[in-house]
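Next up is one chain by itself, shown in structure tokens, the form predicted on its own.
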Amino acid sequence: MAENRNGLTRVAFIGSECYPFIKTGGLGDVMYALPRALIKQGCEVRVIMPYYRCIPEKYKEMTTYKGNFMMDLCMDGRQFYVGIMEAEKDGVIYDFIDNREFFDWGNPYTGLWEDIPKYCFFSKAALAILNYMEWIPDVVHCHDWQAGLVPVYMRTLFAGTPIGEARSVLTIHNLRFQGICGIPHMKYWTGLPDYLFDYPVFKQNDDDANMFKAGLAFADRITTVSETYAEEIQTMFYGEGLNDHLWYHRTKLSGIVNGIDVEQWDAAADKLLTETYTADDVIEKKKLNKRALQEKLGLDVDDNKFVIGLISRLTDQKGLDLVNAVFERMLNEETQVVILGTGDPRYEGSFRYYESVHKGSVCAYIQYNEALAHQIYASSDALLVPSLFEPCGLTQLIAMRYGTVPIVRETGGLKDTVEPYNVETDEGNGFTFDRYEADLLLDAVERARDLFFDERGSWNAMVMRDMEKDVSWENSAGKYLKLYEELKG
């Protein structure tokens, strides 16, 4: 391995998206925030991602050309251009892989038939540019199925090269997406030998190969974005067909819960709010934000309403069938509900219907609006997150940061980050329910509402506890750094 003269732990992050350059979900947030947190803890970090055409021009203008080479990829040895564009931001080096054939059309994800070749190329090129630049990390940290081939290539085609001496970590952000296609298609584009396409590595069934499965088999360590999700995905219900595979590799599997960017989500400095606030004045300032939100959205202006926020993709995964089942019972003369998001037309339609028949008590804002999201976090009394499954979840962390009490189902990161309120000890930072049942969701909402109206002192104390809870990346980054150092030996 090339000598690391300054003694710092070197980490290369490889993933398909990264805020602010391109982001479609939580993966983009992690690829942005975790490297910045690791820099503060004394790491050297590079982030490697595709140079998509859809990256905004203002970010492309930050990049400089660093070189190019030709790389063979497929079973027949086809050659492809690999260009390197580089930028630096907040101490993190970003290396973009440029190839118009793969990245100059469409959005990051189009369809598996096109995406499999794209991310085969990306995974191999990411390792090739590290060798080309002679910047050899101690650990290659790859993310989700799009980078799943990286650990496989490191131990096969790149064995005996400098990058082949590094260790690998593969993080599962959402196991539902795996990179599955027909075996001949995968064989051709990976250029990997036949013996890998058996059940221990690529083979999914008689006809299909699974890119994520192969990466999990070859990675030195596997992480997920919460401890509970790491346990859940070893079961049939949550394992998305890979539960036995993950159970087999359980000794190298662990969970590290995500944090959030506490500079982006900061009630004391958020210019999108009517009134900024801290834990010291949250109780009074939250009322001012609530009034402003009620006026803006056409709700009845009343400090004494219990306002429930729901900021979500409107899909089955988010538990919205439970919300639909109890919505009319959840809503009473003391309660208002604000929904922000887009998704499944049946949920969009049902929430619009509730707004039409409950004017002044319900607002369904069926589109995404970043400024409004900040205002809902700051103005709501509670945030509802009743997910069927949730690998980590960020909305409950943001809610706590804004003094908004989370009401969540005990799954994945929701279970790991929300301690259920205990009436006897007056402890906890939210309200939870375990089984995926609508009546249990309703019970959790009613317990929260009862505390809000009947024991306001206890409610206010919980609000302040939530604001003071450390939800930053600092703790998580420390756990990742410890993992990297263990791998370094």
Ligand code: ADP
Second form
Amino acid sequence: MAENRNGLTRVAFIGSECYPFIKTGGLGDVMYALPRALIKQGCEVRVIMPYYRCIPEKYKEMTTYKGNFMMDLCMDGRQFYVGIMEAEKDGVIYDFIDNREFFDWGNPYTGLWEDIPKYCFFSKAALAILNYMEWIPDVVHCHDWQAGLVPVYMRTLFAGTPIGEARSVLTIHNLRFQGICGIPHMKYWTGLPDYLFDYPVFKQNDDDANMFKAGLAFADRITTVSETYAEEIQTMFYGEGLNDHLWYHRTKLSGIVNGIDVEQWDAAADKLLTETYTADDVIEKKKLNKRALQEKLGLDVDDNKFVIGLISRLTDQKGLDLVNAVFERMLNEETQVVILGTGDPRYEGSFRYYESVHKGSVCAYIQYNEALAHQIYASSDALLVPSLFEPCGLTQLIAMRYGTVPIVRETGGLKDTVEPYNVETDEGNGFTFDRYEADLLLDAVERARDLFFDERGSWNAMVMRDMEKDVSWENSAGKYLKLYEELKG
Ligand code: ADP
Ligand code: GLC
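Moving from the form predicted on its own, what structure would you give for the form predicted together with this ligand?
Let us now look at the entire complex, which starts with that chain.
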């Protein structure tokens, strides 16, 4: 088995986004933070991702050209240019795949019709560059449907080549997105043989093929980003049509909860905050940050408001129908709500409406804004994450790290990371509710608000406890390393 001279485990991460180059959600955070955590535990890691045109210039300037070759793709063997651009940051090597035909469009995604060819090319090129660079990892760790073809290619077109010797792990960050299209389109672009287009691998139904499904069938191990989600996706409600497939493959499926990069998210050193702070002075400093945020966003400046933050892609996954259903009842004269997010126009519209009728108490910031996200995490009293489903969720982890109490639904990683507040013992990290019902969300918000106003000592103790909770990658990176070592044999 391929092994580095000094015995370090070598891992190639393959995925469609990675902070700070390009990020649309938590996948980008994990692709950044987990390799860094693995390096600290003695791994050698390369991250392979597309060289999108939309990557900001300042990051492109960090890269150097490493070579190019032509690669065939598709059933008719069309030739495509594969360029390699490389950067190094804190010990992690980033190899970007350059091709203007595929990566000059989108932010970075376009639509499935174009994204399927884009990620067929990407998956094949990622393996081809590893062979080209003669850097053969022990484990190829693929992320989400965009890298779903990688395990399939490793055991078919690349079998018998050096990279075909490596083991594969496929991580499900979100089963909602699978890369599904008509069988002819998929056959053409993957260039894979007919026998794979049957139910155990690609076939979804009489007409469609599914890239993620195929990858899950071929991967040596499947992981997802929390233990609860690993169980949930084997059920009809959460399985997004793949529950039977995942149940069938359950012996190679496990859940490892995400962490966050505690240097990237560090209230004590965060240059984007008005006031930096630690658990020792969070109570005082949060007030100052809150005041600054209220001023900046045009909210009534008042220390005594209970400020609820919501930072999210605006999609039905995030439980926004519940928020809409109880918004007017959740908002009272003691409360302010700050929303930061973009997405589905119906939620953008409803939140803009609430802002317009509750000026001074509600701010709907319909944007993707990294700096403002930091300020909201630091300045809010509570953060709302009432998701319909949540594979892991990072916003509740960041919130706790910034001393902001999460209010979450008990699903997926939210259930695994937020211990409900216990009135009897005065323990716990946040407020939770179980069934997907608006009144239960309202009840959780009211319980949080009552503690904030009536039992400030207990509230403050929870804020400090949250800041001290271990939400780092250390523990979970160790679990991935163990998995890689098992696979290495
Ligand atoms: P998901 O990946 O499903 O979107 P996560 O909770 O795993 O959810 O990760 C979301 C990440 O994206 C977090 O880092 C969060 O701070 C960030 N984020 C979401 N929306 C915005 C936004 N509008 N502006 C800035 N950051 C955002
Ligand atoms: C997905 C999930 C989110 C998870 C993130 C990173 O986007 O929706 O729950 O935290 O991936 O794994």
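These figures come from a predicted structure and were not determined experimentally. Take the two forms, find the largest set of C-alpha atoms that superpose within 1.5 Å, and that set is the rigid core. Numbering follows the first chain given and starts at 1.
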**Request:** Comparing the forms between these two forms, identify which of W145, V471, R221, F452 marks the hinge between the two rigid parts.
**Result:** V471
**Request:** Could you let me know the angle, in degrees, that the smaller of the two rigid parts turns against the larger between these two forms?
**Result:** 10
**Prompt:** By how many angstrom is the Cα of D381 displaced between these two forms when the rigid core is overlaid?
**Reply:** 2.9
